[in-house]
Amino acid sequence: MIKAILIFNNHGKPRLSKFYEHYNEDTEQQIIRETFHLVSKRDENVCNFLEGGLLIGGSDYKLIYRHYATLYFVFCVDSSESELGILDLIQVFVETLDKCFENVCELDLIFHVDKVHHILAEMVMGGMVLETNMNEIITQVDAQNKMEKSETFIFQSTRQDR
């Protein structure tokens, strides 16, 4: 099972964090904390997999993570996930962004945040894997652009008929 997903910049500031089991604030962002530490530390070229940290569940759960240019993507999972699986579900969802925005940046993360938990919600919930398809997850974010589209139009219409 997945326990988080956390997204941060090679400075540490969290883009996304999404927690399957419930922390407190201040322990969630010393998990965070934590995380990036064990994380940003490790060279480029070593395995992308490593003990969870003290605060996370330890050696119980893994962090399993990629860097992709100015940002880290880490899920911490349980034992009974498959590392390799993780890594491709790490992969369609950098891959799903990449579609989805046109080139994914910081940015992105930043000023759609709801755009991004959306997409991993159609991957990922309540700390099991949905979907791992890339094309039924943008055929599934499609669908709700167009519904939010359909329902501004019908907003704004109503608005001008007072």
Second form
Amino acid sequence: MIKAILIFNNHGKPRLSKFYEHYNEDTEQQIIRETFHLVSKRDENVCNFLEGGLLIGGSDYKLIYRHYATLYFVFCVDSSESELGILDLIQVFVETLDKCFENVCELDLIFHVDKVHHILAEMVMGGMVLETNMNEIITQVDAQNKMEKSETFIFQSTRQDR
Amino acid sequence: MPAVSKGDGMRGLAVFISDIRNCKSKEAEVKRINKELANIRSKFKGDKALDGYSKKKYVCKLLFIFLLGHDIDFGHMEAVNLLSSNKYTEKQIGYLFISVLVNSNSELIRLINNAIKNDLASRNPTFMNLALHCIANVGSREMAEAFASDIPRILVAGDTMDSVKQSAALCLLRLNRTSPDLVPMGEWTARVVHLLNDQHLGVVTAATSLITTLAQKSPDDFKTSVSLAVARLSRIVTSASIDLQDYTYYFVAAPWLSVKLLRLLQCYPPPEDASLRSRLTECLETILNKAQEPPKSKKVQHSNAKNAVLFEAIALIIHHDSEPNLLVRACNQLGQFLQHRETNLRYLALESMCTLASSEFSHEAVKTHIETVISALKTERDVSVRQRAVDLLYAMCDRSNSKQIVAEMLSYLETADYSIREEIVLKVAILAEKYAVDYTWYVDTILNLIRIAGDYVSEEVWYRVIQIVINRDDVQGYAAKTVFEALQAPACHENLVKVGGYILGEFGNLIAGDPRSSPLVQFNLLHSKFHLCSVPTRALLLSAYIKFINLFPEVKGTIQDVLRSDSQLRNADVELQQRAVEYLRLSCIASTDILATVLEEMPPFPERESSILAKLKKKKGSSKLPDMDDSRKNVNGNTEFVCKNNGVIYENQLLQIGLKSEYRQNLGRMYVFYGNKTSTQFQSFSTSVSTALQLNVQEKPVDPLIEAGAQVQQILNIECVSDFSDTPVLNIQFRYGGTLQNIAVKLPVMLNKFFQPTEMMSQDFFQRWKQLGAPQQEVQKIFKAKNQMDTDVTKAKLLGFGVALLDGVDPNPANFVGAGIIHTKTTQVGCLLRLEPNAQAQMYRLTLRTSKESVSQRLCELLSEQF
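Now show me the form predicted in complex with the partner chain; what you just gave was the form predicted alone.
What follows is the whole complex; the chain from before opens it.
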């Protein structure tokens, strides 16, 4: 099972955090910091797996991560998941984001946190992998967008937005 | 066209985020956030009803603030209101807020559940999916109570859309994890299994995850899934890569599903049905074969996906542990990966090999990679990988390679990362103990550990070395000599001082004969460390000093002076002061007899599970370490007790038996200690001894109850009527948690126990030697040395055997000559013996002459097994 999915940048600023097990807000922030600390001190081209920090459950859990330019994508999983499989899943996630945002960059994640959550929800649900087929995921996201557009169009023009 | 167009977001949200990003300091950021929170709060509380769009915008802002690490304590109600909106976007953002910021407020949960119920009943697949996602992500007990019975229905209903089925399967899985008691099993289980045949691979993947979890809990209910899973797997593995279209990932057919299916199969033993079994074997072989084919793409994603399946197939092969052929192939494949340039693969290969090492079919094959693993330990740049290498070395260690592995781990320890040092120390300590054939090696190893990584040597480790030295008299002299030498170093770790103090206090007399380590030298050496140590170590040293007073009366004065000094008698520390006062007083008033009784050598420690192993287990959680108990319980064969009287004679998971015995002429008394290693009481505990006629053994009654963790003692009185060769057997019976346990242990009562040593002059010896010259009186045996030929050890063994050693009798000083009398009730038998070691040939010649043929025979048998 996937326990948490975290995205943060090279300075440890969280860009997405999704916990599939309940922690209080403080602990969640500490986990993000601890994870950043563990992952960021590792060299490039070492392996993509390491044992989890103490807060997330120690050596019974693994952190599987990938580093893309300015962002770290970290999945915290238990022993029932295939390490390489999760590594592929991160790749699918990133490729999907890339298709949805056209050359995704850190700013996209900042300004469209809700969208990133919706895309992730099409792939992972309650800590289990829901869908791995990128075309299927994108079809779903497209469908969402169509619905959204048809709804937002009605009140967009006149509004003074603050 | 991109699926998310960047322009049409919410402008207010974008402005707010930009503001935050432009903040120059943390304070400014907090200020801006507080301002926004106040704004949103007033909007929510305001009289004007907010429209859906505004609510959505504010909820999004709250989400962003939450992500930055600020508490959000309001807005839940607005989010719940969004759930009941008919607009998809508003509903979606409401659900997102609930999933990210769950709140166990019961009033709110009721409202949320109500909204979910409506959406589940809506028959709108998008809404149903949102609702199912929310249940799965929150997974609370209240939700399980409300929906656990509805979801199986949605899952197996014929008209449910594929995407909803997928969500329903995972939702059910989540509820089963969090509240298994609320998920009813029933007629739907069979239909869930048939989802493995579904057309839609996404549905199959989700269903496989669900079935795997359910099958772990109730394997019988899902047995039928095995054949379906094998069939599905076989179709995927043999398919051309284009058959599965969208589910082909970088030229690998449905890797995710394959992995899940292989996991599911790991819930079950190998299929019994022959054709099914061969079909599965074929699949596994195909997967192994594909690993040897040239890659279809240079992309790392291709090899990742392919190897994810391969590693899972290997995991299944290891789990089945029944096809030697596949196991060896798996091992060879992993061996290739050990040298692969991808760090990830090396890491995973080391990890898988750890489990492979525990299979009897592949243990040997794993061992062939020892050099590669050792070089990984030395050269890998990544600490995660090095750690796996340590784990694997630990797993592949056995008697044949233990010395090499322990030596490599010790040398790695000098440079190891701080984060894993303690674990390595524990592992080395365990391996050294487990595979110690000769305990001098064990002592050396532990002292090295203290030297190299003293700070990481926990109390358990140095306690253990002391327990072992005390329980094994064959190593005591060596231990004393070694710690004495180690303490010579100008700077030594405090742990070494502790071990040294304890061991010299107990066994310093064994090396006191050498003027270089005379009692005074020993004392001065220990005392030179005294002032550098912490209070607990000083307390231990004070105890060592009082033991010295008993061992070596000649240093009594010196030690009393030390105890009498102000720095001891008036020490600010209560414990030290009290020890100094009491020890000084004891040494002044007690007679040597009383001193000798009070300060007697420590009795053997009751054997428990090695506390080090317990510590490692605790550190690693549930780990796949080799079990110590199995190899330990048979270590103490009775031959070991020929030359010693104390120690542990039996041990299993439940019970541990130690004994202490003393003999005088033809009588003996044996104290047997029964230790309950479990956390449950032993009931109806009883014992009986069966013995030959030549021995009388009288048992004192033993308490029928042994409490958890407790130890009880039983006394056996032994009388030797005439010479004998069969050892008595101790039969033990007790109830442990309802089952009756029967244990039979040979008691180490041998003829030589009734020896009385006899000193005699050289000419007496030769006179008696000649008198016992009849051919049947002499028994001679020539045999190969089983242990290292060490004069001191041999001496100690002969003394332990019970004879007096006669110096200056044999013209060759390398030979040993001894004499003694065997006492039995009916008669006394005089014995002479001669042992001639031949170091070059690694052989011994043992000659025994006694007045009785059967005694000569038996003594020769017993003694020749000792070298």
